[in-house]
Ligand code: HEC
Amino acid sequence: MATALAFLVVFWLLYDGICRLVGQRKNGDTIVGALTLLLVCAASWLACHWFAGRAAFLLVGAMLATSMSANVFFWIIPGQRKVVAAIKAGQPVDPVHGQRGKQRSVHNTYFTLPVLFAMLSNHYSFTYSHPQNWLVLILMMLAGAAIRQFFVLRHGYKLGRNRNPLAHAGVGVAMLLGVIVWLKPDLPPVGPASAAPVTVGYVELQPVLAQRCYSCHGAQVQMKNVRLDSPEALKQHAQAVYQQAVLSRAMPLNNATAITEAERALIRRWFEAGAPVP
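Coordinates for the sequence above, one chain, the form predicted alone:
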């Protein structure tokens, strides 16, 4: 818990320090953007190496969302108040408040889609369960930022202020498609190529489910309203069992019940045989 909270605090302090030290220099916005990108990549790598994949993705999303909120709370709103107060008092307005507010608002804009992906990723186990999940996270966030750039520039294009921003959307979509192709699961081998396929029925599969799955999907507990302790229920959720236990290997969660590779192969043979039940 302390480490997770430190991620939120330390990232904000480093990011805020970068904006303060470099933001007002020549080409400051470009330098701040590059350094922030490196900081996000480093934080994503650390999170995925220190925490389980699902927790790491959520933590990075919370980290960026916390910085977005802090930008509004510490800089954007206070700056606006100071500008309004100066105008009401008939005093000259310090332009630094507008510059800082714009800078932090721009950053919040590009953080939006990366945060959205990170916070919804727990529904898509094939992303956070990948061996290189940190790279998956970074690529998906970059794709989101590129697509966000398209939306930012689209209005200006319609007013004739900038070129057609469709290329930014194309880059983002291409990155998404590349990640999809990269994450396409490879089926694990079930045995020697020369061996005849063995049909697995409910009788052979039920003891595995009882030992590995019923603790979360049985009579006492039904996580996500999924129950597997009857032939009818198993048949109803056969596709999900195959997807989660064989393809994405996300279940059991963190392999808490120590399912073996042979047992995953058994589930695969049962499903490919038509998911037979009595």
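Having seen the form predicted alone, could you now give me the structure of the form predicted together with the ligand?
Just the single chain follows, nothing else.
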């Protein structure tokens, strides 16, 4: 918990530091944009290596959301106040306040959809439980930023200020589709060469479930009301077991019980054999 909070704070300090140091230089917007992108990528990578996938995605979402709020409270609103105060006092307005506020609000614009993606992806275990989940997260967030860019430019297009931005939406959607195709579970072929027996029945399956699943889905504990320690209960959840342990690989949770690939293959074969129970 403390690490997670520190993560939010450190990201803000670094991001804020980048904006302060280079934000007002020549090509400041571009440099800050590039550095912030790098920083978000690095943070995503770290989060996914330090925290379990689901928490990591939430944390990155929270990290961007926190910085969005901090931008508003520490820069955008105070900047406006100073401008208004200067105008009231009849003093010349320092344009830096406007520039800073604008830069931060542009960042907030691009953070919006990535935050949404990071938060929503929590319902889709195939995104955060992937071995390269940090890359999945980055690609999804980039897609979000590209789609956001489409909406920004579309406004300008309607006013005749820029070209039709459809390409941005295309890039964003193509990235999302690419991620989906990439994440589509591709099951290893199980041929006769594999170690698992050719037909898997309950007798072969039961010891695997006992060792890898009963601790959370047995007599003592029934996570999500799923019990797997009797043939009847197993039959009832057969589809879900296949889905969770073979396709999405969300189960065992964080692989707490260290299931092996061979055992996953065994569950798969059992299911493909019609999920037989005595």
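Numbering follows the first chain given and starts at 1. For the two forms, the rigid core is made up of the largest set of C-alpha atoms that agree within 1.5 Å on superposition. No experiment lies behind these values; they were computed from the predicted model shown.
- Taking 2 Å as the criterion, residue 236 counts as shifted between the two forms: its C-alpha moves by at least this amount when the rigid core is aligned.
- When the rigid core is held fixed, the Cα atom of residue 270 travels 2 angstroms or more between the two forms.
- Core-superposed comparison between the two forms: the CA of residue 213 exceeds or equals a 2 Å shift.
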